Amino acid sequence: MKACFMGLGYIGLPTAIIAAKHGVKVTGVDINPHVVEVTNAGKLHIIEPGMEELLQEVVKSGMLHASTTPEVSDAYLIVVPTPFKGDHEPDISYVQAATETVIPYLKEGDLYVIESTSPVGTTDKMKDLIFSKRPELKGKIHIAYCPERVLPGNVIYELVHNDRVIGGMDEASTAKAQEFYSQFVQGTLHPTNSKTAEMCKLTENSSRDSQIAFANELSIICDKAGINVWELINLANKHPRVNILQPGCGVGGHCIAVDPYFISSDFPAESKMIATAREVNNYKAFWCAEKVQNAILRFELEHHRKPVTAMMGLAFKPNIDDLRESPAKYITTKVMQSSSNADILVVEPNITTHNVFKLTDYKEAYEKADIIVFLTAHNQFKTLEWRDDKVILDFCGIFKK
């Protein structure tokens, strides 16, 4: 079988690699020529443990090659971003553009699958778009929605072993999609319709967002009450039916920080708790930035000089290089903007350069800084020892103090 993956990002590229590793002949398509070039050279343009070795293997064997244009295939998978535009309205223009690109290549018996996180009804809209331009394909191709559900850093295992939800436009489409994914997925493939599959993806991430919001709100309350939130959560979780998550400096990434808006924008009157969880998690980043700004002001008053402040971490979660929707990046930017002439050291060990921030080595920053602000719990930071001579703001539980 030949498959065309539209989009070689954090999900598209790993899925294409795993499919190729399991015998699917893959064309990976990306509009960025640099991504295409480095992929064909066997180099991974994202951070994912063990994935580059697999990429080199499937490129060398000829099972995967990248291109800026699609090729005639048996299956077309849409794995492009779905950001939001003004007022948190979902933007499916990338999905539509990728779909329009593959429409001329579709033929009878083909499978078209959207993996991109999408508002409810997007698969229906793309079906109508396809048939408006290729009416002769009605009833002759298979259309489905199958959301990814992998954890960055563990993608190789989870792409293969996690269960998947397969939502076809009809039973035949669902069966065809199950047949495709069964080539490389060992987890159970759960059949449903496309709207339910779309809502399932949004529900999973909205649930996570709400759970994180509880922990983040609790951390703000504990700070005001003078309670160690890490100890509190550890004790509360001793209850057999309680499992509170760990707080952080907010919520980031292209899933949990975005997907709840896909529900609240379409169902504003009904999604009160989902919308409030988003507000809480957004506020947590603002709250953290204020805590840092106040710490800088206190230091100036006490020491009669501006402190050196180290902002430790820019990625939205530990041990990855993904800065999308990152609260750590927002906090760092806000602190730099509000603290004129302050000496701010920015640390992110998982990237080498950034077009806005000048990066500093984490050990050097920890040694030089008067104020240490832990924003992302990277493994490197956990090797550092507590320093009583530093002002340490630990928003992600490095020391749990």
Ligand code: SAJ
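Give me the form predicted in complex with this ligand now, not the form predicted on its own.
So it's only the chain below, everything else dropped.
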């Protein structure tokens, strides 16, 4: 079987590699010639442990090659980004452009699948687009939506072992897509229709966003009430049917902080809780920044000098080097705007340099600073000892004090 993966990014490239490893002859298509060039040279342009070795193997065996244009195949997978336009409105123009590119290649019996996170109804729209240009293919090709669910850093395992939801435009399409994915997925392939599959992806990430918002709201209430939120959540979770997540300095990354808007922008009147969860999580970062600014002012009043403040962590979650949509980065920027940069030490142990922030070693910063602000719960920070002589703002539960 031959497959064309449209988009060689964080999801498209690993999926193309795993499919090639399992016997699918893959053409990886990307509009960026640099990505095509390095991929064909066996070099991974994304960060994912273990993936480069697999890429080299499938490039060498001839099972995968990259190109800026598609090739005639049996399956076409759309794995391009769906960014925002305007006020958090999903922009499906990349999905549309990739679809338009493959339309001339489609032939009877082919499979067309969208994997990109997409607003509800996108698969139907692309189906209409395909048949408007190629009406003779009506009833002769298979069209489905199949979202990915992998956690960056654990992609090799999760791509193969996670269950997937497959929603075809009809039962034959669902069955055809199940047949395709069963070549490399060992998890269960759950059949449904395309709208439900689209909504399922958005629901998974909105559900997590709402649960984190609950924890973040609790943390703000507990701060005012003088209650240790970490102890509280630990105790509440002893209830057999309660499972509260952990508060942090907000929600970041390219999925949880983004996907709920795909629901709320299309269903503004109905999605009250989903939209509020987004607001609560965004507000948590703002609240943290204000807490730091207030701590700096209080220190100045008490000690008659400006404090040195250490901002510990820039990544959007623990033990990664990914700063996309990071609330820690937002808080650090906001605090730096209201203070002299010389008084702020920025720490991110998982990156060596940054084009905006001058980075300081975490131990050195912990030693030098008067105010310590824990933003991301990196393992390195957990090796530090609590210091009574410092003002510690622990937004991510390093000490759980």
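Between two forms, the rigid core is defined as the largest C-alpha subset superposing within 1.5 Å. Positions refer to the first chain, counted from 1. Just so you know, these numbers come straight off a predicted model, no measurement behind them.
Visitor: Just checking, between the two forms and with the core aligned, does I320 shift 2 Å or more at the CA?
Guide: Yes, because once the rigid core is superposed, the C-alpha of I320 moves 2 Å or more between the two forms.
Visitor: With both forms fitted on the core, give yes or no for whether the Cα of N294 moves by 2 angstroms or more between the two forms.
Guide: For N294, whose C-alpha is compared between the two forms after core superposition, the shift is 2 Å or more.
Visitor: Going by C-alpha fits of the two rigid parts, what is the rotation of the smaller one between the two forms, in degrees?
Guide: Rigid-part rotation, C-alpha based: 11 degrees.
Visitor: Give me the C-alpha shift of A369 between the two forms, core superposed, in Å.
Guide: C-alpha displacement of A369 between the two forms: 4.3 Å.
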